[in-house]
Amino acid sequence: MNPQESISLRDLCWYRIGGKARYYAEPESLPELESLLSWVHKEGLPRFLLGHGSNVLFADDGFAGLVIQTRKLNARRDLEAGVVEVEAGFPLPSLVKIANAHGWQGLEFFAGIPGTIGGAVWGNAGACGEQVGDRVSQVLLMEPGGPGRWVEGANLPWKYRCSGIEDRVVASVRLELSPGADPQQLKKKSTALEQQKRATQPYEPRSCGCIFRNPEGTSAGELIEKCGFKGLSIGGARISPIHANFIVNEKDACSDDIERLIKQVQRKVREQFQVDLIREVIMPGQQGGRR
């Protein structure tokens, strides 16, 4: 497939921020994804895999390589009771609902987390002490020049908000859940968790979810709040008065507004608590890599 050129990134992420991608493509099959990865490697350009855009802050000056949007890679098949295979672009909220309806225990804790299964696996998304990686049996990983290979989940170095997949591309995932649970109880648990999140987090404003990972033994939001930063704003960006680990695009913020807030928070928390806050939000650099 031929990538499109000069595509705005603003409408592709929850923040509604970002310049233009030099190239952009939406593969509809895994062979198309494989072809795009080979093309961008041959051209010597950076690439960025974009799912639902819920945890991404693009640069104001855009992205100088190829942005690959995975939302059309959404095939799913049930291999056996409790074992499901889904392509990278399958929405995590939809997968939670399907698993709950089948009585397959293991994903109910991830209700209310936006994004795709590919992004969730790559970043080892978690909630309530549970991690997606705990349910991954195999991952189909692609690299330039090859058709991809299935890797056992047990062979990946899972840790907090990290899968160890790094620059490889998550193409498809096999999850192993626990069949035989009561669907109504799973739905009830998911509903309660989602309601709790909506009551304590800024769901409506444009944001990217939590900005920072939680340090061991405490929460980033608590440290930021103790610094007196709730409600602090720079330009059009504001630290949410609802939850201090969220920065919202309140008034047509630019990426620089949010980056300045991030740096200010990191500096103050380091000074006051001797804790280095690590970003959870993904910030693709204009020339590739991370800002």
Ligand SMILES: Cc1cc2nc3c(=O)[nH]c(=O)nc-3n(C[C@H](O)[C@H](O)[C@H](O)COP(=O)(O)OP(=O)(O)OC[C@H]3O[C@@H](n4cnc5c(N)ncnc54)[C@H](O)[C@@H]3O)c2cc1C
Contents of the next structure:
Amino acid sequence: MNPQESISLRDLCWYRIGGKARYYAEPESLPELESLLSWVHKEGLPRFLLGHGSNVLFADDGFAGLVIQTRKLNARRDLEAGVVEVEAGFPLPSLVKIANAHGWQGLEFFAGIPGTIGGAVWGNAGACGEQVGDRVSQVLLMEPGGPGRWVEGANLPWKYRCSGIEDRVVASVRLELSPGADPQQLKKKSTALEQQKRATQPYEPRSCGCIFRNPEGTSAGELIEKCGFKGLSIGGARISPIHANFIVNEKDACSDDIERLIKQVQRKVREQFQVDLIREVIMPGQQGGRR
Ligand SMILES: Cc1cc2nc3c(=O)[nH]c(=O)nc-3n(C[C@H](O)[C@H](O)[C@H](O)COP(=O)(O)OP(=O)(O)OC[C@H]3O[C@@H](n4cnc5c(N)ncnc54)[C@H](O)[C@@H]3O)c2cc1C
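What does the same protein look like in the form predicted in complex with the named molecule, given that the last one was the form predicted on its own?
Expanding to the full complex; the earlier chain stays at the top.
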């Protein structure tokens, strides 16, 4: 497949921020994904795998390589009771609903987390002390120049918001859930959690979820709030008055507005609490890597 050229990244991520991708493609099958990875490798260009962009802040000057968006890789196969295989672009919220409706316990805590299963596995997304990685039995990982390889979930070095997958590409995922639960109970739990999230976090203005990881034993939001930064704004970006660990795109913010707020928060929290806040948001560099 031929990648498209000069595509705006703004409409492809939750933040609605970012310049253009030099090349952009939406593979429709795993062989297509494989050939795109070989092409970009041969061209010596940087690449970025994009799910729903719910945890990404693209740079104002865009991305000088190939952005591969996975939304058309969305096949699902139920292998046996509680065991499901989904391609990387399958939306996590739909998967939660399907698992709940089958009475397969294990994903109900992830209601209200936007994004794809590929992004969720890559970053070991989680909530309420539960992490997606706990439910992954196998991941089909791709690297350029070779076919995908199924890797046992148990062999990945899962940590808080980290799978260890790094530069490899999540093509497909097998999840092992616990069958036999009451679908109504699972749905009730998911609904309650989602309602609680929506009541305590800003959902409407554009964001990337939590901007910083929680430092061990404390909450980043609490430290930021204690600095008196709730509601602080730079340009079109604001630290949410609802939850201080969210920086929202309130009014046509650019990436630079958000980055300046991030740096200001990090400086102040370090000064006041001697704690280094680590970013949770992924900020692709224009030439690849991270900025
Ligand atoms: C309102 C809101 C609430 C949120 N709440 C939570 C929460 O409770 N818990 C939580 O953990 N997160 C939360 N998030 C953050 C975000 O939803 C998760 O990180 C989600 O898993 C990202 O999925 P995505 O498909 O959008 O990934 P993207 O944002 O598109 O990408 C995130 C990272 O994953 C990589 N990636 C994506 N797909 C692949 C792939 N197929 N192969 C390899 N790498 C890939 C990207 O390169 C990037 O580094 C929230 C975000 C928002 C906006």
